[in-house]
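Presented as structure tokens, the chain that follows is alone, the form predicted alone.
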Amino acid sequence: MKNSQDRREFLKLMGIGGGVVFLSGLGPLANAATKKEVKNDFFFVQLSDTHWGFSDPKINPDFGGTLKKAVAAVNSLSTPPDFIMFTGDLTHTTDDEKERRRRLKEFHDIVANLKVKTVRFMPGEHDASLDKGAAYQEVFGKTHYTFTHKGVNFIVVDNVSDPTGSIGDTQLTWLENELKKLSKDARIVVFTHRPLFDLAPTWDWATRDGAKAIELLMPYKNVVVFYGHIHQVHNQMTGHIPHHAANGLMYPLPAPLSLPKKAPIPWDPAAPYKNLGFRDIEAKKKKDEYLITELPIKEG
């Protein structure tokens, strides 16, 4: 398929001969798809954790650069996704709430540059929870949404904006509502910053009322969760549902309570950009799958 042409492209462009491949879904009871199957598949870049704003150089001395970097990768393309989504920690946090304006716009017009028709926003906890979702929200719009793209319905949940980690009542009901308006088969991704589940509360790797949204989830068959936060790849179910973690584009973290304390890892010079990455998704429309193609940062 046309899209599949395009990942090897992305690949090569990337400097990579293959990537890291990861099928969600059926996995090994999927079959080859027919030629009618390919013509309703599409596919989306998910990018995460680009922390404008943050200036360590001992933990990335290109931060400047970084963020520029994945935009030319895509923009790169020869057919472009049908849409980005960014999945929240756009920027970096500060106290400062004129700083905080600053680096959303700047943000902003970064990723302006990138040449896609559809690129969405979420916030994550460094861009929202120190003032609610305000300033975020006079540079984005909305914190939760829900689109949809091809019969699948795409579900964004704002778990940052409350300074708690949680959810609340109220988006809770709104989830609730939303999926009341799908049949229990329907086509459902669900992107969050967070993840949903407790992976290391510790570390607030966790959504303190997380278990209610997967309660909600639970009854639908066919239901994928993408996030970032953890600045890593991680893949794990609650029951039937997969839930997929992506490394971040400013700097790696560690692997879930692997030490004491949770902290960047400082950059290596003899592997530059080594677990900085962002991923594509490819839609298999006609199964319950998704190819996801993990792509690095490459020097240069």
The other form holds:
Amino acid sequence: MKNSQDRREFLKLMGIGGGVVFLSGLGPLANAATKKEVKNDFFFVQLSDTHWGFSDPKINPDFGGTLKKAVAAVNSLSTPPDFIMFTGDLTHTTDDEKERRRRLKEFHDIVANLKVKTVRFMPGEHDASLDKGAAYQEVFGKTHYTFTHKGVNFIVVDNVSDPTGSIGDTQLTWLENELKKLSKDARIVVFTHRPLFDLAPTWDWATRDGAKAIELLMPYKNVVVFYGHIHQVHNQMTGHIPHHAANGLMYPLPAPLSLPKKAPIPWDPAAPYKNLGFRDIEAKKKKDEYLITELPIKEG
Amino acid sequence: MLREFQRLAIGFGIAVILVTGLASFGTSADQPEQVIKITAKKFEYSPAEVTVKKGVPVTLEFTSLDRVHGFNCPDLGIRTDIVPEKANRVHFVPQKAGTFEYHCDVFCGDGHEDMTGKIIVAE
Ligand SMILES: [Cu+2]
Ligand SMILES: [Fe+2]
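Now show me the form predicted in complex with its partner chain; what you just gave was the form predicted alone.
Let us now look at the entire complex, which starts with that chain.
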């Protein structure tokens, strides 16, 4: 395994600007061990689209175990992350309000087994779009908020509590005010569920007023966005701002517009847990870079 | 007062002529507008596939049988909310032939992702 320095150089050659991304489809969890050699300032873990409550065995026969495996995998990282962020679709949607609450609580109980105790959440449309985030907020609290960690400003933007997949003017004003507090070269990490840019509007892979959020972020030099929703790793720039989508933890989805219809990719018995996983993100203070490592889920 | 009204009316008349003039410009003929009724319910449109003719103005008229849905056809640049107990209309003149996917863009539950359809624009 190459060390981080080599990876970084390699990726620069590949021309992925802004955040530095290391993709590892098959990479063993040992990837995380290499990280220790690097004098990183901190790292955090992003998990996304766990869809707790989904139960189609053709798509994921281990629908009841994948999340637990992810929790165990995070717990087994040789260096514990400073915090863990779940970027939405914690649960799979249901019309039944009682069942929605049950799923949210069950999810909450499972992730309580994470050894790292600073765990942050945000909703996806499956959690929040049917009741404008009511049940979600009962269990997890606010759907948009900020926090800082070791000099990095994190902003969580909710583009799902509004069922039209919008941020909404009230929250955009809040975002504008939060940004005003920061200098133009502040380090900013945005977490959101849906892509803020038009990745594939015909597949609903967009945020209706996402362009307004990007416009607000544009004057800031060091911004990076991490999101979920599309159940696959995807890296794209809007201007100088990189947007990194994460793998899901229940079922993968096809590449944007690669098929006539968007639908979960069925389980491949020859390659279980393929394209399911999480990522760790190493924030390097001096260089304003993020070293992203995609981590797989492995059989029990 | 009356003169004001006349001036407004004349102004409005000119505007109408301009708009209709523009709308028919480049279209195949003075074909009557096509009105297509589509119902929406969890989790389908009916009919889901509609065929329209290039250059002929169309009104899509949506009614919802249950809850709020959306209609969004990004490649034709048209969308509307579909609110129950009301006719939700979207008007357009198809400019290019082809098949254009549309989908519900107001999250409506399990199966929301499957709520899609096609507009076929024939030459
Ligand atoms: Cu989602
Ligand atoms: Fe999802």
